[in-house]
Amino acid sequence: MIHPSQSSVIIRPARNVTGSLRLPGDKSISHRYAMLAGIAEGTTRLENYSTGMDCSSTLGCLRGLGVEWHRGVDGVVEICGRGPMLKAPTEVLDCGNSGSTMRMLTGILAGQEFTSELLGDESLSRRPMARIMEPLSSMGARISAAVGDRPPLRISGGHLRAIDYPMPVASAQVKSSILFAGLFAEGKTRVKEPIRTRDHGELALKAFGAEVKIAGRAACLAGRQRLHGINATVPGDISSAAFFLCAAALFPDSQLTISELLMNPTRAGLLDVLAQMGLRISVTQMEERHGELVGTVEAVGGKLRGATVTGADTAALIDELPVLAAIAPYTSQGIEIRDARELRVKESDRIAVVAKNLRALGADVEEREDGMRIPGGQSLHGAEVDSQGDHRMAMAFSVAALRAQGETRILNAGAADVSYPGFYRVFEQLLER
């Protein structure tokens, strides 16, 4: 039995994954909707807003900036927008573990005529912020940071000028941060990506009434546009779905249905990869909501082959790579991941932590600077593994443990609450033993 209230959990082997579920709202969309709602005119009503701690950090920061919001007993979040000008905070704004909150909110704060400071927890305080500091400083904001361009950040905003910015590294968070700042700038702000990343920021801006022009990998918007509140339902988080889908992929007789799931083409690449690996996937009830595609995914187990993830696919699957790596030993051909150096500067060094934990379970892993190669056809045994406080590590190794021989103890398992409170309870309900 899994006890989610404990700091560690024990996962026992399973023989099948079956059932249906609807997931909490997508984190990426929840962050962006909440931030834009704060600077919109009127009230925004969000159903299925993410229950994760990261998205609660965004709401907490907004309250510190004078934005009133309320979460009802039905989970609906209502946010009363202040229009473009927020209130100067009276204390430091705490982003917790959320790099999304810090990076994207800094874009909005760059356009505010006051000074604010953003801090994070120990993990976030190790993550570099130069990627947003450089372009936002070019727009006219004054941003200072700790040694190594790491949090806390001190932002003195005000009059901004538009920029035409070719991004040196693909990052949807940085792209959204610059576009959000562009709302406060004189002229047209243009951002061009080296490879395509998730487009939730552009779609959210359009949903709130902004005009955003997309041409290839470039997005452009004019400053001084005013936003208006919306009523929206946040689609289920496809990054959270990855853990359940990968668990289903481990067993030939699995049958899993996930309803109301985000199907944005910039995020749904996981389904293509799992289908190529042998998981039988079908999508029904597809519809569009505020520019985002939503559908029901039905997954049936099959023989699990291998995969190679590289280039643009790596960028598109950056959040799902840890759990793909966690099931790699059970595939017939193994999994190779390249061009994923970004994993080293997430909540943990995810390349190193994945390699260490897989080896603890008895797997052979070739760790590389920008990825890893994990041979298939391996048999794993239960062991003690550590999430290192990283929510995706905790959940990924819960999946890996399902086909290991014996019990696996996951230390710091409570980190899963960062993105999915209640994960272990739902996970247990879908397992057959």
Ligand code: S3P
Given for the second form:
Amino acid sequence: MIHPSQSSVIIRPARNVTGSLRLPGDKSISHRYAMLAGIAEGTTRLENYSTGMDCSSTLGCLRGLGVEWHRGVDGVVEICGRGPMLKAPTEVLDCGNSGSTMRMLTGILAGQEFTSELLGDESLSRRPMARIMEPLSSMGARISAAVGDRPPLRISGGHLRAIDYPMPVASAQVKSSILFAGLFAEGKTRVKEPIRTRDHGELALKAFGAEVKIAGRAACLAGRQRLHGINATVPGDISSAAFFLCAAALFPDSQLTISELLMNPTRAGLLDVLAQMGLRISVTQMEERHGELVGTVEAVGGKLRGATVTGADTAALIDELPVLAAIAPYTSQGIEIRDARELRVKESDRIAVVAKNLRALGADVEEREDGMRIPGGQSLHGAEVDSQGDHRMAMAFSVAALRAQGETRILNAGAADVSYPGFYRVFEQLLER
Ligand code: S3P
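Given the form predicted on its own, corresponding form predicted in complex with ligand S3P:
Below is the whole assembly, all chains and molecules, this chain first.
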């Protein structure tokens, strides 16, 4: 029996995954909608806003900046936009565990004529911020950080000039941060990414009424555009769906339906890989909402082959790589992940933690600087594994535990709340034993 409030949970092996569900709103989209709503004119009404702690951190910071909002019992968040100029905060803004909050909000704060400070928890305090400090400083903001360009950040904004910025790192958070700053700049801001990353920032800006030009891997917007509030329903989080889809992939008789799920092609790479591995996936009821594709996904289990994920493909499933790696030992040919060095600077060093936890379950893993190779056809045994406070690790190893012999204890399991409170309850309901 699982007690979600406890900091560790026990997962027992399962025989099958079946059921239908709809998921809380996508985390990446929820952050962006909330931030743009704060600087828009008029009220924004968001149904199915992410229930994760990260998106609450964004709302908390917005309140500190004078943005009023209300969250109803039905989960609907109403945000009263202040227009482009926010209020100088009287306290340090707490981003919690959320790199998205810190990096993207800094783009908006760079355009504000006051000084603000952002801090994060222990994990966020280890994450690199030079990637946003450099471009935003060249736009005219003054940003200082702790040693090694780590949080906390102190931002003195105002009077920005546009830049044409070739991004050295493929990061959607950085891209959105610069585009958000571009709204406050004189002239046209252009960012070009080395490989295509999620485009929720561009689509959200358009949804709130900004004109954004996209040409290949470049996005360009003119400064001083006014935004207006929207009514939107946030599509289900595909990164949360990943845990259920990978769990379903472990059993030939699984049958899982997830409705109103985000289907944006810059995020749906996991579906292609799982389909290639043998999970039978069909998508119906596709529609577009504020530029974002949404659909109902049906997954039926099959025999699980292996896969290789490399190059530009890694971006479209970067957050799903840990759970893909977690099911790799159970595939027939194993999984190889390359060109995914960014995994080392996420909420934890996701290459090291995946390797350590898989080994604790008895798996053979070859850890590499930019990824890993996990042979297939392995039998695992239950053990104690640690999420290291990383939400995706807690959930990924709950999935790996389903086909291990015996029980697995996940330490620091409560980390799942960062993106998906209620995960363990829903997970248990879908399992047949
Ligand atoms: C995100 C982008 C990715 C991802 C993160 C959310 C976003 O990070 O890992 O969970 O919403 O833009 P990077 O931009 O650092 O790659």
